[in-house]
Structures are given as structure tokens and as C-alpha cells.
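This document opens with one chain alone, in C-alpha cells, the form predicted alone.
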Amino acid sequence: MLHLETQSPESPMFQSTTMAVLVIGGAEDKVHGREILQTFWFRSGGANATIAIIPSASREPALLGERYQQIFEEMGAKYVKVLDIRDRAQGEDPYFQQYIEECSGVFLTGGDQLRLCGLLADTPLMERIRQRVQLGEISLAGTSAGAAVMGHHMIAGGSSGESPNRALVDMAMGLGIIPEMIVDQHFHNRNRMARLLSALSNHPERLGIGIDEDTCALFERDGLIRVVGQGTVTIVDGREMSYTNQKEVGPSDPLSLHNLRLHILSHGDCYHLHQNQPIAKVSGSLP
């Protein structure tokens, strides 16, 4: 769970370096200005970043994790190491756990977000780079199904283009980084409001965010989201619904979803968890 401690609204917003989680939608600039890859490396401390790349997600996990490998020393970072993690045993390996230890930053990549977690969940590997997340030790990112899994529910799979309905999404546990959302990615390049708002409809509670690709929701520890990169990250609370038909109804018929707080976020606006409220794109420090 990700702790967020409250600071000053003199706190600045964009020089800051301090450790942060980056919930990415997936498809992000690899080639060019490499926004988001570029904020997760100095996030992760720059030129002294010891990063770790876990590419468990991926079908091709030895090939993209050697990618992203070369991309952040390429960025100069100090030292960059793929935990190629096939097997839930290698979650107990005294090296790699060591090696979470020294790193500064951790990168989750994308695949299959049900792969991802049979893989870490519950193990002492992942136990600790929670643990060091919580404590603000270490910056983590997650693109695509690595932003899947940043909650305590997760979007498993599912089917896009309907009315909201039950069997429009799939559901399993995440890893709990940051247990109060539910993440979709490649949001509206996928036309996937309808499976957000479905998986909304039985957890309520939960606040959703939608991460379009090339895009970032990245959560500091004073309890603000700030959005990085080209697209939008849609943010729909559910929380005073006042009424929803999901469990008077059948698994494929329409969901009615009453009085939903919806917020359309662009490149340099932010959201304050704590306040519950959009801010407006600043430069400098908090209104």
C-alpha cells in the first residue's frame, strides 16, 4: 500500500526528484523525447539510478527487458539490471533480492497482467519492493500490465465498444501498490470506458483511472497524481453512487450507474487524492 504524506502547498511540483510511482497506459515514446521513460529514470535518481527491470509479463521477457536495458543506460543511468523472473521460486533468490536491495528504481513491463502477478504476487520479492515503495525509497513504474496490477482489484481482461455490463470484465487481485484504484490502460485508444465503469459498479469504493497510451499518472507521496505525456488520464469516482442495478440484473444486461464524478486530465494537470479535486495546469507550486 502506497502511503502518501501530506506536505506544504509550498512543495514544488516539478523539480522535485523524490521517489514516486508512474502508472504508464502503455505504447509510451521509446524512440524520441521519451518523456515518461526519461521522468521515470530521474525519478529514480539519474545519473546515479540503479534500476531493475522486471519484464515477467511479457511472452519475451529476455528480448523487451534487453530493450528497456538499453534505453535507460542510454540515459546514463548508473547501473540497469533485467530480473528475468520465469518461475514464482526465483521470487525467493538471495541475488535478486539483493539486488532490490541497491536499486533505486523499478520498472514493471508490459504482457499480461495475469502472468505478472501469478508470478510476484505474495513473494518476498514483491513484499519488498512494496515495502521500499511505501517507505519512499524507491521510485516504481508500470506500463501497461504493469499498471494493470498497481491495484488491489485488478482489470484481468475484458471486452470493449458495449454498455457497461458484468460480464464486459474480467476481475482478479493486483498487487496493491496503490490499493484505493482501479487501472485501465490504453484507455481510449481501446474504447474502454465502458469496461472501467463496469468494474466500478461492484467496487465503488475504489476510485477509477483510465491511462491512455503515451500517457502517465504519476502518484507523489504528498498525495498528488500529475499527468505526463500525450494523451488523458480519466479519473471516475464512484464513491457517492447513489444507486447502481449490478446485482438486480444479468451478467450481459445494461448497468445503470447513478451520480458518477468524471475528470478528463491532460499533460501538466493533477488530481489531489486527499481533496478528491482536479487542478488545473500549473507551473510551480500548488494554489
The other form holds:
There are 2 protein chains.
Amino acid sequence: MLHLETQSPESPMFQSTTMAVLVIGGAEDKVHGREILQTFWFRSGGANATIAIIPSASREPALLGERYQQIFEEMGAKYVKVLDIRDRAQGEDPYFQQYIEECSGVFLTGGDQLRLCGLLADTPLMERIRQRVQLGEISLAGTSAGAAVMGHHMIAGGSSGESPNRALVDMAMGLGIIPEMIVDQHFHNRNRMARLLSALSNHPERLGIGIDEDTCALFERDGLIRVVGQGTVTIVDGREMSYTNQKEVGPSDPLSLHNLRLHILSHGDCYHLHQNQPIAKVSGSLP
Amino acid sequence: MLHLETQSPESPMFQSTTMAVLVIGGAEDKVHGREILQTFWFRSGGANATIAIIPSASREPALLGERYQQIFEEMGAKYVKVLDIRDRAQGEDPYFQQYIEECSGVFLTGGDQLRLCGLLADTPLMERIRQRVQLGEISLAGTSAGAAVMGHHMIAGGSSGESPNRALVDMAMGLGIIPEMIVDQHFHNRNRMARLLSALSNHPERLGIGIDEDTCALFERDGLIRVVGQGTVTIVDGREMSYTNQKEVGPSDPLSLHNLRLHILSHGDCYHLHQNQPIAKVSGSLP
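Same protein, different form: I have the form predicted alone, so give me the form predicted in complex with a further copy of the same chain.
What follows is the entire complex, opening with the chain shown before.
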């Protein structure tokens, strides 16, 4: 495995094997550079990784699980298993639970975020995954639907092409891995700014994070978010919001949201969750 | 004309007959309440208004001009003329120039903003219109393409569904009525946030103003912007921007823009251009 030394997705300056949470905007490169998937593989231990793929968001879990399995095996991961959970009872399966104890990385595929939460939320398996993530023992990645579930509040659906309004977005409970954020994915690709703003109007204390396709917001354990990939990560910070009419208007009425802070971050940029500040890419510090 | 007393689009508290610039996001109601067009008519003098309609952005100027003429006549305007300018030489037409001297309101229709600027920019007629607007002698309204031309820099075209990038937007010179802003129209309806952000990356000293359909940003002479209509006015303020990679990246590369301020304003909200601050709707102060 010379791969790590010659094509490491992270430069020596930032090189780190610490566990991370990777929130991926969907449609990540699975064929060419595979930068994001390789970053996950690397953060899960690289050649020593033991990876669990949970394809439960998908209606074709076997096919999709197999595809990711092949990708991570091609990268050199020794142990990759698909936990094809199609029933909540499987969240108590001793074999699956044992594999989660042994693994170093968990990958949640795309599909339908309501389906994923319906199958996983509050199961012993999911509770153990969350616990191991919080302890920094494993890396967790989710793409598309697998990204949407990361917050406490989750965007379950919605539409675009309208002024921000409450009816533009359907909210549900997520898996709460990083509770303080509301994630939207395929973000600029599917024109989801208005729906993220609509979601935030009811939860201004949360951080809105819109992630474009083939783009990843990588959450380090110290509160730093790194941007990896081809698109942008949009951060809408409503914590200084001075006014919204959200409680006063009807569900289809246009919303007011005053004094939001907006950051568009691209590859190599960071954002410090605790300081609420973006950090520009240090020239040459990342490939 | 009981209309003014019973259905005034502005309450007594804010009632004003002073001239204003109305920047309309397109597709304004022409049939039912006609709130925005009625506000223009009222700000042009109401029953005493003398209105010039310039339909030159459109490829069907006669039809479109006639439609607006009929609307303003139905409201009770005594003098409404269509200045059907199809050639730059008409920008020196003495008859048109005389009408502009006598009018109290000028209305620019939708169509193609490049066509409108090509026909009007730097003509004596347009210079006189600009001068009279600056002196507060006439009201000026522009819808869709007629709104796009209001700034010094103008969005001539672009697309959506991508991460903000320089190639997402085509810029040109506008008519410079309110030079400090870059206008985008049909804003959330056509998902134009990414293109407005892309435009701003090169002009962070300008204020980005995205106006939804059937919505108007009404610029008072004292620097106050009032929101009238059914959608939102989005203000993106890049004047505190701490970083952009705009000069460093290729035309299709994703942009970074750090520390923008974002305001979503709805009907009755205001924004103070000089103080850079939104003002929430005073409950009950506007219909």
C-alpha cells in the first residue's frame, strides 16, 4: 500500500489518523480520484480499516452495499462488511453488534433519510455507533440521506423555486450525531438554499450546513470542519438573527430572517464550530 | 377615485407621495390587487400621474406597452404613453424627450436586459430620466429585465444548479440608477442565490439584492428600502467579507466567500442602505 504515501488525500501538514465524521453531499466520486471515499477509508485506519457499510436508506441495499464494499476493498481495507438492516429487529442482532464493536469506520449510504431513521433510530446498534463516534473510537461517514440524518433536526424533504416559507421544508428527527447542525445535501446542485433557510427559521440556534455533491464537510474532534471535494459547503449561521416572523405567519407566507451570517467554503477551507469563524485555505497546505 | 382612500397600498402612517425607485422581481400581479403597480402609480402622482412606459427590453414592445398602458389608465392615470424605442436614435427624439420632461413616472418592462441597455444606455433620453430620478422629480419602476438594469454592474444571464463559480454568471454594465447594488430578479423562483453570490464575489463592495416574483424593493429617497408584495427580498451584504478565492481560481472552480451578511425580508420589512441594517415590519403599520 504505497497509496497512502504517494496519493494521500491530506498533506503531511494536516496529516491525521484521528477519527472524524464525514458529512457528504451525495454523488461523491466513486470511479476516479475517489478523494472523499479515500479520506473516509484513511480516517478509518487505511489498510488496517475494518469498515461497516449500512445501506438501509436505499431500496436496493444489497446492490449499493456491494458497490461500496468493492470500492473500500480496492483501496486495501481488509475487513469490509455490509450490514443489510431491513428491519428494526436487526438493530439488536448480536452478530451486527459484535461487528460494530470491532470496526473502525461506519458508512451510511444514500437513499431515503426517513427510511434510514425509521430503521436505525434508537436501536442498540445505532446507540453504540453514536457512542463510539463520540468517544472518537470510529469514523462515521454519511452521504446524501446518510448525511441528512446527522443532526438532531433533519430535513426530510421539501422543494425549491419559492420564497422561503415554512411549507417549503418537511422536518423530522435525525440521528443526532452532531446535534447542533441542520444538514442539507445536493445543496447548490438542487437549489436548496430557500429550504435550508426555511428550516433554520424555526431552529435559529442550529447551524445550517448545505453540502454540494462530491463535497464533504469533515468534522474533526476538536470542532474544526474541513471542506474536501469538488463543490462548496455553505454555512448559514442564524445565531445572531435579530428577527424572524416565523411564529406569526401562515405556512405558505414568505419568511423574514434578519441578520444571518453566510459562509461559502471550498476545498481546503475550514470552519471552527466553537469560534463560529471560517478559516481560509492555507495556500499549498492541502492538495 | 375613492381608490386611494379605501385601498391605498400604504397605510396613513407611512403614507407618502414622494418619488421612489421600484425594483420589481418580475411577474407582478397585473390582474387582481395589482399592489405593486398601484404603488408605482400612486408614487407617480396617482390620478395626476403622467406615465411613460418603455417596453424596449421586450421583443413584443407594442403588445406589452399597451398592456401596461391599459392597467395604469384603469387606475385613473390621465396621461400614459408608450415610448416604443426600437433604435438608439430614438433616444434623441424631441417628442420623447419632451414627454420625459412632463412625466411623473417611468416604467421599464421586462424582456432582455442586454437589449434594454443596448437601446437606452448613455442616450440623452436615459440621461435625463436618470437625472430626474436623482432630483426626486419622477418615480422610476423596472420589472424583471427592467429591474436588472438598475445597478452599475448588471447580471446579464447565468444559470443555477451549481456551486457558486465565476462562470455561473454573465456580467455587463447596467444603467446605474442605484449604482451600489447588483440586482437579481425572479430570485428564489428561479433559484438564483448561487449566481448572485458568484456575481458578488467580484464586487463585494456592492450590495446583492435578489427580488422574488410579484415582489418589489421600493427605494425611498432617504436610503430606506421597503418590501412590497408576495415574496421576499434577499439582501447579501459582502462589505464585511473576510476572504474570497475569486482572484485565484479558474472560472468553473468553486468559490469561497467568508463572512457575508444575509437578510431575507418580506412584506413590510425595510432595510436602511446607509446603516446597513434591516428593520422588521412594524405590526399593523402596513396592510
